[in-house]
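In the block that follows, a single chain appears as structure tokens, in the form predicted alone.
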Amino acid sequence: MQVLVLNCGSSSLKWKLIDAASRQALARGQVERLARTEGAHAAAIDEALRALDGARVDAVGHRVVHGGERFHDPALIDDEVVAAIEACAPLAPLHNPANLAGIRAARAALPGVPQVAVFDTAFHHTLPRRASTYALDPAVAARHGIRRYGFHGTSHAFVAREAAAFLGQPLERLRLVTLHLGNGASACAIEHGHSVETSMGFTPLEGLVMGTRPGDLDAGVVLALLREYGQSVDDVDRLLNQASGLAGLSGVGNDLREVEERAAQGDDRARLAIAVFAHRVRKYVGAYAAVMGGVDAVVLTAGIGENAVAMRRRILQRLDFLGLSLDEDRNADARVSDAKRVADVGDPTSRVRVLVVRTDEELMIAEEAAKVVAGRTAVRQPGPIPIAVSARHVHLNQEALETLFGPGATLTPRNDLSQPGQFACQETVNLIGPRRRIDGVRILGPLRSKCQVEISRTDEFHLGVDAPVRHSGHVEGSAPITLEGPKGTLTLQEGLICAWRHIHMHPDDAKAFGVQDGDEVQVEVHGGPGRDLIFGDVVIRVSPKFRLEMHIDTDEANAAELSQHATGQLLTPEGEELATTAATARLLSRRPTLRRPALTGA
């Protein structure tokens, strides 16, 4: 599929024609200095189409900066989607109107070609509430849509995927800090493939120092400028968006190369600009390592991240306490391109890998658009999927069992569970947290190689712990918990998780549904009156040992007011329901590149 990717700004149009299967750019171009008048974008797109000289266009992918609360994935564009993007314009007044102008012009120029919107904010939809919420009156925040959205999501998602492939590790097993460092700059904590923290917030002003934007700033500074120093709202807007950051600090401009050149000549303002920029990025690296309970790799990308050797050195110094060590020669020699996307600049002894990755947001948009368009004709076979509630429980290894129940202890089966070979045990343990305890938590068998305790968000608050959302078995860097048994106690340094909602499938089921192990789907559950909920990012787990069943925790089941025998039903990607029986839930199947469940209460 050949996808025309359009990135429409207020004064420019960047375009690229990409073969999504081969990942090759077939043509590219840019139209600069667009007039701020009606029809300018239409003329620019006509110019791009002339440059293509009749080349086939199977789909159009549009970069859209802000998707607000609604858009968590790429969307096939129709009139309703256009209206929804327009409704988000107040959240990104410099970007969404220009994106919309490009969409309207492209739909008019290519009326028979499917068009897809890919949102900068979508990747960060998975932020837990503690990361996306500002400490404001919730009523005020809800009324005005004030929350942390995050940006540069397409770039963060792309380089995370490339880094995982380079490291030869599944993305869902890695903890990454990705640094998109260009004229716009942002950091992202990606835990097991999903954004859990990011530096940009309600707008792209928050976070790192940028070319012309200050990043983190005491809101009192804005109030003082408005109240005490006679600045107008427009004055402050210009200051924060156009005259701050590297440009404002250095007095030279927003090009780091020029700032570094002036600093080398002894200019103190330029030196300070460089120091503040590096300090802010380094601070975020350390903070995000703490958020994730560790970090496996730091990834640098975009203009500064890919090319600024000295700035990379400044940012990554004094991080030895994380186990991160830069190799000076590798850093100096690092070159990335479309042909060689990744360079390893870490010392061979460094526990935390350090990678420079060539970002390609256009390729990411093309691949996402191709998946959406291809999915329109996908055929899925129907079938009811039982939904089961997974209560809090404990998995133990033999050593832990003997510590808690005495030497030579064995598990005593109480009743079989729905999954073949699994059973609930007579034995229970008590969970002891920093705040409170939960007694009588059931152990499940058989024994495992690692201990794991699965709880709900309500349990987490009760115990006074902060447990990450994880796939079962992925306990590295998770939360600690103390277990109390009749013969002893055991403190696990890691192992406490909130379980990722998932669907167990036998390979035959997966084939029938048209999904694969690791795919993610959405489930709309019809609960009690007015309690319809969409459970996003339900991961598919496939094994010959599994029986078809979806697992959610008690919090989610209570929120949805599920009946005892609730079942699920697969839909086509366009939402057309396929016939089935006893269906009280609908599955919307797709394969987003990166997602994390937005758990109730998360």
Ligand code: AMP
Second form
Amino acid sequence: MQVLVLNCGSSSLKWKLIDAASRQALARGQVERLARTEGAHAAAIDEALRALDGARVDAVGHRVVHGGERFHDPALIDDEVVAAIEACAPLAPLHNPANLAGIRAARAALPGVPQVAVFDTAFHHTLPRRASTYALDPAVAARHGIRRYGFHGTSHAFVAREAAAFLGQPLERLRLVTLHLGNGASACAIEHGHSVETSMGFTPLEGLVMGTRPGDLDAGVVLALLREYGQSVDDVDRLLNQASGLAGLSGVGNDLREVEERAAQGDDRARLAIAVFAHRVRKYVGAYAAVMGGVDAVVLTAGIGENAVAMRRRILQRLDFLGLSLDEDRNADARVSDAKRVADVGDPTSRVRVLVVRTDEELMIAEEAAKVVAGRTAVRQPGPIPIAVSARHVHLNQEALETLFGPGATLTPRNDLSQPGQFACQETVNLIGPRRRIDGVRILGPLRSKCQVEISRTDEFHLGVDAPVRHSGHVEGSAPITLEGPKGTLTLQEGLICAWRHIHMHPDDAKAFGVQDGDEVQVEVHGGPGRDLIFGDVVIRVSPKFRLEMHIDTDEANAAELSQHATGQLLTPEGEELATTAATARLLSRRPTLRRPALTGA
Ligand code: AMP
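Show the form predicted in complex with the named molecule, please, the one above being the form predicted alone.
And the full complex, kicking off with our chain again.
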């Protein structure tokens, strides 16, 4: 599939024609200095199409900066999607109107060619509430959609995927800090494939120092400029968006190469600009390692991340305490290109890997657009899938069992669980958190090699701990918890998780549904009366030992008001062979996704 990727800025249009299957760019171009007049984008797109000289365009992929609360995935564009992007415009007044002008012009110029919007914010929809929430009056925040959204998601997701492939490890086992350091700059903490923290917030102004933006800034500065120092809103806008960051600090401009040159000549402002930039990035690396309870690799990308040798060294020096050390020679020699995307610049003894990865947002947009177009219809797969609400529970190993219940203790089965071979036990333990305790938590058998305690968000708050959302069995770097049994107490350094919602299935089911172990799918849940909901981010777990069943936690079941015998149906975006028989097919991109449930009481 040949995808035309359009990146429409307020004053420029960048385009690339990409063969999604071979990942090859077939043609590319740029139209600069667009007038801020109606029709400028249309003229630029006409110019691009002329340059394409009749080349086949099977789909158009549009970069859209802000998807607001609404878009968690790429969306096939229709009138309703255009209106929804328009509704997000107040959140990104510089970007979304330009993106929309491009969408309108491309729909007019290429009628009948499917068009897909790919959002910079979408990858960050998995931010936990504690990371996405500003500590503001919630009524004000809710009224105006004020929260941390995060940007550069396409780039963070792309380099994370490339890094995992280079390391030969599944993304869902890795904790990464990705640093997109270009003219715009942001950091992202990616835990087991999901964005859990990112430095840009409500707008792309927050976080790292950028080419012309200051990043983090006390909001009081803005108030003082407006109130005490007579600046207008437009003055402050210009200061923050165009006259700050590397350019503002150095007085040289936003190009780091020129700032470095001036610094080498002894210019103090240029030196300070470099020091402030590096310091801010270092601060975020440390913070994000703390957020994830550790880090397996730091990934640098974009203009500065890919090319600026001295800046990489400044950022990553003295991080040995994290188990991270840079190899000076590898760092100096690192070259990345479309042909060789990843360079390893870590010292061979460094526990934390350090990678330079060439980003390619256009390629990612082309791949995402191709996926949406190829599987345009969402198909309700044969079902129904029984849903089980998973109450808080504990898995122990033999050693832990004996510590809690005395030497030689064994588990006493109480009743069988729906998954073959699994059972609930007579034995229970008490969970002791820093804040409060939860008594009588059921142990599930059989014994495992590692201890694991699964709780809900409400439990988390009650106990006074933050537990990461994890797939069962992935407890590395998770939260600590103390267990109390009749014969002893045991503090686990890790093992406490909130379980990621998942579906157990037998390999035969997986074959019938056309999915594989580790796939993430959407499930339409038929809950209580009149309540059909979509659960996104449901992970598939396949084993010959499993029986078909979806597991969600008590918070989610309560929020969805699920009845006891609720069932779900799998929605697969790529169910083409089934699409012909599915009279019920609907567009995936139109579906609302159930948001994480709100905390209740406690
Ligand atoms: P981007 O927005 O990703 O194109 O990145 C632009 C930034 O990358 C500018 O600040 C450039 O100065 C910087 N950059 C590109 N190449 C180099 C280099 N060789 N050394 C230092 N900075 C570079």
